[in-house]
Structures are given as structure tokens and as C-alpha cells.
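For reference, the chain that follows is the form predicted on its own, supplied as C-alpha cells.
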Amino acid sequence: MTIKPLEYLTYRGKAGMWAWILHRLTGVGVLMFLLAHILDTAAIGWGPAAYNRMIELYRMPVFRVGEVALAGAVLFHALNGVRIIILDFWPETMTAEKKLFAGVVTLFAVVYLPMAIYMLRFLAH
């Protein structure tokens, strides 16, 4: 049997897949996000008007909706941790992996949904 090129770099979609990369790219995220906050309170070497200068950029508008998307994949990195943690320590759970993540995905929702409305809701003033 022969693997094409094309069919071996190609995702399955599995749930697995998906906690994975999902995984990761909010891991990047929240350490951009801490790499920058490093950044704007190394500011205050600089005095406090540049301190200050580089917090007013947080009261921006893209900023602030940044903080909800930041507040999603902290979420999110969490609650995918727990069902890492449960799948390492109770390897019988992994014949319920795709179960787990749903269930990550669906408390994600309930908790992350209703948090981003009240977050957003300068967008309508």
C-alpha cells in the first residue's frame, strides 16, 4: 500500500485532532498575551506617563474586544487541561474522548457565551 503525499498531511477531523490544536493555539495566545502584559509593565522603568501611555492603549476598542478573545482561550485551555488531566490519570476515559470533549466544548459555551455578551456590551453604546 502506497500513502500519497496529499493524503498523508491531511487531518482526520477527529475530536482528538481538534482539542489538540485547539489546545495549542490558545496556549499561544494566552503567552502572547503575557509576553505583552511583561512588556507594558516593564513601562514603568520608563516613568509614568509611559506606563500610563501604554495602558490607555488596553481602553481601545480592538484591544478590548482582544480581552474577550483572550478570556475565551483561557477558558477554553482550561477546561481542555481538565479532560487532559482526567484522560492521564484514568486511561480507561479514553474510550470516551470524543464524550469529554463535547462536553468541553458545551460547558465552554454555557460559560464563555453569555461572559463575551457581557464583555461586548460597550459595542452597543
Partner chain sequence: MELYAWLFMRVSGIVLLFLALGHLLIMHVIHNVETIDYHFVAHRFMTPFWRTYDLVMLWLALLHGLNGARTLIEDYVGVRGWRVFSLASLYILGFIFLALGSLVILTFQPVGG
Given for the second form:
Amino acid sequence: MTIKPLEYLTYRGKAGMWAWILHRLTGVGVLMFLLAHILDTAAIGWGPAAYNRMIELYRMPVFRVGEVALAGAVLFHALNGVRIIILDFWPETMTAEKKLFAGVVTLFAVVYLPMAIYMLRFLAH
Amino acid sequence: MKVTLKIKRFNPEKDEKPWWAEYTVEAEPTDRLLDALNAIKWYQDGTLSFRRSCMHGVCGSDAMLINGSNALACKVLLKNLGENIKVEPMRGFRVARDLMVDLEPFFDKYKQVKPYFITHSVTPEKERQQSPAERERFDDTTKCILCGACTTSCPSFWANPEYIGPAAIVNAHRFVFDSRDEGREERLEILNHRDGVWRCRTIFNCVEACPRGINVTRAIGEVKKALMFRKL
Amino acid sequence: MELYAWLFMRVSGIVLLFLALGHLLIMHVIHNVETIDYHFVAHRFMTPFWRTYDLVMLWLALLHGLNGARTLIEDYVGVRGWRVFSLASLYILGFIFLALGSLVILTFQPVGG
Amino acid sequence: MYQRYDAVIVGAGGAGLMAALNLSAQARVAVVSKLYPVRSHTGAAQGGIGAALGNLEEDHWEWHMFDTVKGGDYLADQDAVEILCREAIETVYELEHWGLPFSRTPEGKIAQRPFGGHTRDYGKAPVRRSCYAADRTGHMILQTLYQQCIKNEVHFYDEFHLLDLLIENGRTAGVVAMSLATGELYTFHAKAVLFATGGCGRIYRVSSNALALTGDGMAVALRRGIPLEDMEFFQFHPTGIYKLGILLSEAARGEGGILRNKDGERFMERYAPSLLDLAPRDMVSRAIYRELEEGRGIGGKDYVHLDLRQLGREVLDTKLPDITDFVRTYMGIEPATELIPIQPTAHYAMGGIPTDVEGRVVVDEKNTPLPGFYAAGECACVSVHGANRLGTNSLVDILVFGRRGARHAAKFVRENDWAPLPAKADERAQQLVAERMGAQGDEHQGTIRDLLRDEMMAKASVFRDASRLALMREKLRETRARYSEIKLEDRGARYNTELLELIELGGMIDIAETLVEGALARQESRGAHSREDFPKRNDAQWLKHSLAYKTPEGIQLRYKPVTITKFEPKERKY
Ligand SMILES: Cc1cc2nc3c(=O)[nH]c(=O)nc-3n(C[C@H](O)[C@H](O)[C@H](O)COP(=O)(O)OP(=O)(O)OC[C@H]3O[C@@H](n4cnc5c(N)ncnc54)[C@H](O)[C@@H]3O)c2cc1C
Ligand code: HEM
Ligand code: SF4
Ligand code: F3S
Ligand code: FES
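Right, and the form predicted together with its partner chain of this protein, after the form predicted on its own?
Zooming out: every chain and molecule, the one shown earlier first.
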């Protein structure tokens, strides 16, 4: 009766299911970051030294790459969020759901790839 | 051609946990999966249990998990399944035996949405009038055969068996958008419940699974929209 | 109730679309952590515009995200006791973060600006 | 398990649910069904329900009555047909009032379409009489009735398999059924019992009928000494999908579909010059067989073509969406541009448990009712269809007589007490189960079932003659002998579908026997019963109903007269 996590993934759903899984994961991911971000920003109350020490942390390459991932997560979540909103407010579009998803993916690729490369340019140094 | 079927079996009477049985069947590519299941039951292993009746996708008996997605065994042809076929019972309901699941909770949810015509006004002598356009408005959802493929393909339902599920919503939709029906408010109220339409996260597995080609998610979306405009 | 939560997710989503993507663009693409430091932030917080921007974004994103988390808990935490516990923790945590974030944005006074 | 109700209805198709709705307000009723109600085969009915509403053109119930009598080759009881056609009209309105989503005319009335054998002004030209909801009329009827049953809180026993009918001192005392889920036997003690168990089309290889249509109710009644009426009349529907037998409704021809042989010829012009493709089913099926015999089948094989191309995609998708889907799914054919291979498919049993117009089961030539026992729907024979049923008339039949049976039963239940239960009420059922459970032979069920169905198809289907039927009689003996050699692998109690299928098969053999004996005896051709050795109808000798009894010495036939009121038998031409 209870469905095991693996069974969620072994069900052969199509676009809609993958969109949903990604939307969930990115949503949670971004939320986690947001919470962390609130904490670090709070350091600003302790003055420049404290804050700059926090920022120092973010400058580590691991975090830089993480930052790129974060940007991707936000971007995907945002675009797919728009897809969901379109579907919700104009149910007529539901017949074109797969096209919308394709649009989300394309738009995501078009925006994200250059952006990611741009953001990762530091790696070249 | 020869096909191999891996079937998930479980008989609570004697098995402790589910196990996989393997059968090889000689069949035509244009045979239905149900033909193969029948061939097993009638000529190889009589203990294999599943439901079936009409053989052409109108009675809703044989929804099951076929190669990882829900479908009616009588509506998929072997040629579209490859030579190794995996068959399991639908997910999310108690397995009664082999490919049969306990459908009582499914029908209970269906009954919750008051799936019957409600009117308070006087009945005319002849028919109630309805324009073809008004009739068309809910045509899609009148097709439902209550097979359960949609509800048991829905991750929201797997996560939360309290969710009333797409099948019940489809059947509510059929009345909510029927110009002759007068039970709209009561039904919308039921669907507005926390385990009603709001549990749907537009995953579309239901649409892919529905053997009647009903755009289930669209029906759910229309109900959500109706609820939204009713409250605002 | 669920209706309002649902509606809020969509409305806040639309607003966030602009706020969060804008934020992302400014803070992480155009600028980046190398150019951001106390100074930069302090400077930015001098204008009421950015303060409001950040405050609105904080509230919307947090409420949006927390409501999302609530859905997840309701979906995946099946045992009743655990569910109540998780939800309670979520609300408390959410309140703390909301308060903390708002406090920072509202009360920030640059030191030696 | 012991359960007590005022009335028990067995079967939850159109007939059973209609009866339940009409009884439940007045009595404590249980509905026992081996399938979930919405799985019943009524849901497969496509084309429509006939009623002279006259929504699109002039129509009268008298015309409908004439068509039905003539379509049935004058074997129908005309008093019953009159009730059928009169009450059809209020029945359709009643369905509409229960919310049934009929298709509509532009003015918003119930839409109607032409159907085989339905004519205006006593045979002049086709008339639009079939009320429809796209090509899923039966589905809508079944759903609507089930919905109303939920509303009225009817008590269902779903997935309970009827095993025996209890009769004590000439009165009905109840039924015994097995719960599929637990294997337990339930004794339902009831004042009145109504059988609505549907047809038996699975005795043939190529069949439009569901696997569940194994004639269980008929078989149970037969074994309890109740005769089956007119079993030799079995309808073959002209347009089944080649090999699969899946039905392509007559509505396809009603909307303008045409039958063609290998030369592309519209061959119905030669067999029924005025009604053409919309002639009654027995005639069209025979015409197809004739074409095949004379070598005009497609590619030398045993099928012809149904041509729907001229209808256009629009009509196909809106008026015939389901059958369009069947053709696409199962044949990989696009009906808007391609021809569809079809062959006649076993479709409908005109015969069944004999009843009077109140739905009471009658057990002899004098129409003596068995108190408390009712039957309705395809398992019953009122007889409104005579020797050949017209399309759309079964849906009318199941509803009109489902309701009449229920109304009479309601009165019966009010006026009578429970008959005492026999001492060991479920003894016979227990014995049956024990015997089948003990089946230790070495033959697979499928082999015997195939034998029965293939032989019936070859020797007792559209065209019959003495020698083939006599051979069939032999084959049935063989089938029966080998039936006892079957091995049952499943010895569990829960969800033992193998056991139930075995019991069903036993019943099918009994039913096939009544059919073959009736057909052998009837030396004439009438409606669906077509003897090549007796090609003419013979009213002088055979204008009578047959009653087949099961006795230890085999099937015994008796006969009873046909009721004729308005229309004297005439030659049947279209
Ligand atoms: C494909 C197809 C299309 C058709 N189209 C039309 C049409 O357009 N118009 C028309 O008028 N007619 C049509 N017919 C004929 C018509 O649909 C049937 O004759 C009619 O629906 C029979 O209804 P029923 O209630 O008697 O039986 P069914 O609907 O067959 O129901 C039988 C019930 O009995 C139950 N039952 C059977 N055996 C047992 C048992 N042992 N124990 C317990 N329960 C049992 C079953 O569970 C089921 O609920 C069509 C038939 C077919 C096959
Ligand atoms: C940038 C614009 C954003 C848009 C357009 C957007 C849109 C949406 C929408 C429409 C939903 C509802 C999904 C559903 O009900 O199925 C949702 C869920 C969610 N969002 Fe966002 N969102 C955005 C930003 C964010 C941010 C910044 C966060 C993190 C704090 C976030 C976290 C979540 C979470 C956790 C969920 C729940 C996921 C789920 O239920 O599957 N979102 N988002
Ligand atoms: S909506 Fe489709 S999948 Fe769901 S129960 Fe109805 S027919 Fe089956
Ligand atoms: S799969 Fe489930 S979440 Fe909604 S769109 Fe379908 S019901
Ligand atoms: S057997 Fe009826 S739907 Fe498959």
C-alpha cells in the first residue's frame, strides 16, 4: 500500500511527472538556500567584519558552483511555475501541456547555459 | 511471436510477500495483453488471477501497471510492449490477489462526490432542454468507466491516500458542468475540502493513463477555476 | 482555506518571478560574490527602494517556500504524530526566520558608512 | 452466511439496476452481481435506445410495434411488444430526468438516428427512432442507473457469484451465491428473486459479448427445472471486427456506412432493395455469409468491408467516437480513409427464461408462474424480440421489463411472507463447489472452452442444417465428457476465479445443448434461425415458442402458442 520512494521513479510518467519532480526538488532546494541566506545576512547586524567573513565563505569554489546550481534551480522553478500558472488559469491549454513543458525546457536552456558559463568564468582563472 | 511476461503475484492466503512469476506465451503481435493473460490462465497456470470482462476497453475491469505505466490490459497490443513485459497490480490500493486490488476505497471516494443528478425544480413532462453546446461542455468526463487507472497513477494519491483522486473529480465534473444539474454548490463544497481538488499538482500521469482519453487534469483544472471564481 | 493557499502560491509566484529573477540577475550574475561585501550591501540598504524590495521578496519567498514545505510534509509524513510535530516545527521555524530576516532588513544601520 | 431480504436481484446490468431502483423504495432489496455494477455489459451497448419520440420526424409507437413484430419474424408475443413500444417513450424521458446525457438536436431535444429495421408508416422508409448518446448509449444508461442507485442507497453485494436458486414447495425462497473475495457461500433468504444476469454470447468463438456473459442465470434456472424459451434463436450481428468480434454498432450504418464485397459492390442492394444496409440483422448477416460462400469475401478470406469513409472525420469523431477508436486501436486502421474488415459476430440471445409481461417467470405451456421468481433483461424471454431482435430494442426491453418485474415483485413482497428455507439451503451449491474443486483431470480449461466455442461457431451459428446440428449434438456429448476431465489448479478460497470460470463453463455446455436441440427440432427458417434444409418459414407448424427442459434423459422440448393481436403474419421483405 505505502509507496516506496523508488516506486515514484519507476513509474513511467511522462513530461508532467518529471516537471513535477523537478519542481518539487528545486522548490525545496531554493527554500533551503533561502533559510541559509537569511542566517548569513543576519550577520550584517554584527558589523562589517562579521559579514565579510561570511561572504568570504561564499567565495570558495564549492559555493561558487553551488551558486550556479542555485541559479539554475530558481530559473527552472520559476519557468515551470509559470507553466503551472498558465495551465491553472487557462485549463484550455492543458491539451498543449507537453508543448508548454518543451517550452520551459527550451527557454531554460537558452537562458541558463550562457548564464552558467558566464558565472563560471572564474574557473578559467 | 514469443513474449515473456513477468507478473507480480501475491496471494495473501499463502504468500508472505509478493513474488515474480515468469511465463512464455506464443502470440500474434496484434493480440491484446489480455489475450496473453487469458492464454496463461487457460492453458498454463489457472491460479493467475485478474479481472476482465468486455475485452475492448469499455468495462474498466483490467486496469493494471504494464511496463511501468497504468493501462487496460485489453487496450494495449503486444506489439507495442516488446518481448519482455512486466505486469503488476495498480499501486496505492491493497493487493487482494495477484493483479486484483481492493477497489472498495476507490468506489467510496467516487460516492463521496454525490455522483448523481440533483434537481429541485419540477420535472417537465418531456425531456429537459439542453443545447448541443451545453451538452458538449461536459462530454469528455461522461466517458469515464471507473477503471481506476488515473487515481492509481497519481503521485499525489500515492503520497496521500486521503486524496479524493482524479476519478472522483472527473465524475463530479460531469455534473458540475451539466447545465441541467442543480447540485453544483454541494459538490463544489466537497471538492473544496483539503483532500479535494487542491491535492492535485498537475502531474498529468492521470491523463496519460486514462484509457478513455479523458483530459483528466483539464477537468480538475476547470473545477479549481470554478471554485476560485465562486469564492471571489 | 486550501483555495487561498493555492491562490497565494500562484500570485506570490508571479510576483516572485520578477523579484527573485531580478535579484538573481543583479546579485549573482551582474555582480557576484567577489564584488559583494559589507560595503556594497550597506550602500544598497541606504535606499528605501531596495529595502522594500528585499523585504517584500523575503516575505513572499519565505511564505511561498514554507507553504510548499507544508505541502510536502502533508504528503510524505504519514504518521499522524510526526506530521503534527513537523508542521509545528515548520511554523515555529518559519516564524523565527521571518522575524530575523525582517529585523535585519528593517533595523540595519550601516556602521561607518 | 445467512442474509434475509424482501427481494434479491441477481445481476446489476441495465435490467438489474432498473429493477433495483423500482423496488428499493418499497422493500428491502439486495443486488447480487458477479461484476461491479458498472462493469456490466449493458455498458458496451453503443447505438441507442429505440422510442418513438418523434423528435426529428413523425413517429408513433404503433409503427415501432409493427417493426418489432416484423423484425422478429412474427414470433414475438404482440401484447408484450405493445407494452414495450408504448412504455419505451416514458422510459426514455425517465432516463433523461435522471440526468442521462443524451446527444441533442439543435433545438435541445433528445437526438435520434436511424437503425436497422426501424421504419416509418409500416415499412415505407427508415425512420430516426434510436435515441442516443454518441456511440456509448449503454454506458450512459448503466452509469445513470448506478448513480441513481447510489442516491437511493441500494444495497449491493459486488463480486458475488450466483450458484443456485432456492425453491421450496413451489415457491421461491432465495438464492445461494459465493463471495469472490472470501469464497464463502451466502444464502440469501428472500420472498422474491429477480434474475437479470444477461446473455450467453460466449458460447461462440467470435462474439461481441463480454467474457462474463456465460448465461449463468439461465443455467441455474434450467437446472432447477425451469425451461428456457426459444433458445434456438441467436442473433449474429453483421458487423463485428474481423477475428476479434468487437462490435461496430449498427449506428455506423445508421449514419451512412455501407457494406462492400471484394468487388467494392454494395451487395445489400441485392438482398434488401429498400432498406439496404439497414435491413434487420439476421438478413444482413446471412447476406454476408452468402457473399463469402460465393467467393466474394475480401482476398478469399472470410470477411467483407464496412465502408465509413463517406461519413468524414467530423461525423466519425463526434457521432461514433468509440467505434472509431476501436478500429484505430485494434486494427490499426483509419476509418476515415480505409475500409474496415468485418464479419458477423455472436451478439444476442433472443431466448431465455420465459416470463409474462409482469416479469414473472412462467414454467410451462400454460404460462403458470412460479410465485416469487422474476426475470428481466437478456436472460429473460418475454418474448418481445421473437425470432430476431431489432437494434435498440434490447435496451428498451431491459428497462421496461426490469421496471415491470420490480413493480410486480414489490406487490408480491407486500402481500406474502418468506417461504421457509429448505433444510440445508446451500447443500446443492456446496456440492457443486466441492465437485468442481475436486476436478483432478489433466485437461486445461481453455481446451474444452475452445472446443465448445469453435464447434458452436462452425455448426450452429448463422446457417444451420440437420447434419451439422446432429454433429454438434455429438460434440456436446464429447465436451461434457471431457469437462469432467478438467484439472483445477487453484484450490484456494479467496478470489478463486478459476473455479468460477469452471462453473461458468459447465453452464455454457447446458445452454448450448438447449440451443442445439431447439434448432434441430425446428424444421423451418425464421428470423435468426436459418435452416438450409428448410429455407422457408412454416407458420402452419412452427408459429410457436419452444420450451427446453433439462431432464435426466436430456433436453425435452415443449411448445406454446404465440400471442397475436394487431399484426397477422406476412412474408417478411424489406
Ligand atoms: C457490444 C454490444 C452492443 C450493444 N448495443 C446495443 C444497442 O445499441 N442497443 C440495444 O438496445 N442493445 C444493444 N446491445 C444489447 C444489450 O446491450 C444487452 O442485451 C443488454 O444490455 C443486456 O442487459 P442486462 O441487464 O440483461 O444484462 P447485462 O448488462 O449483461 O448484465 C448482466 C449482469 O448479471 C450479472 N451476472 C451474470 N452472471 C452472474 C452470476 N453468476 N452471479 C451474479 N451475477 C451475475 C453481471 O455481473 C451483470 O451485472 C448490445 C450488446 C452488445 C454486446
Ligand atoms: C521565481 C518565481 C517562482 C514561481 C513562479 C514559483 C511558482 C510556484 C508555484 C506555482 C508553485 C505551486 C506548485 C503546485 O502547486 O503544484 C510553487 C511551489 C513551490 N515553490 Fe515556488 N515559485 C517561485 C519561486 C520560489 C522560491 C524563491 C522558492 C523558495 C523559497 C520556492 C519554493 C517552492 C516550494 C518549496 C514549492 C512547493 C513544491 C511542491 O509543492 O511541489 N518557489 N512555486
Ligand atoms: S478518468 Fe479515465 S482513468 Fe480515471 S477512472 Fe475514469 S476512465 Fe479510468
Ligand atoms: S496525476 Fe494526480 S496530481 Fe493531478 S494531474 Fe493527475 S491528479
Ligand atoms: S476487459 Fe473491459 S476494460 Fe478491459
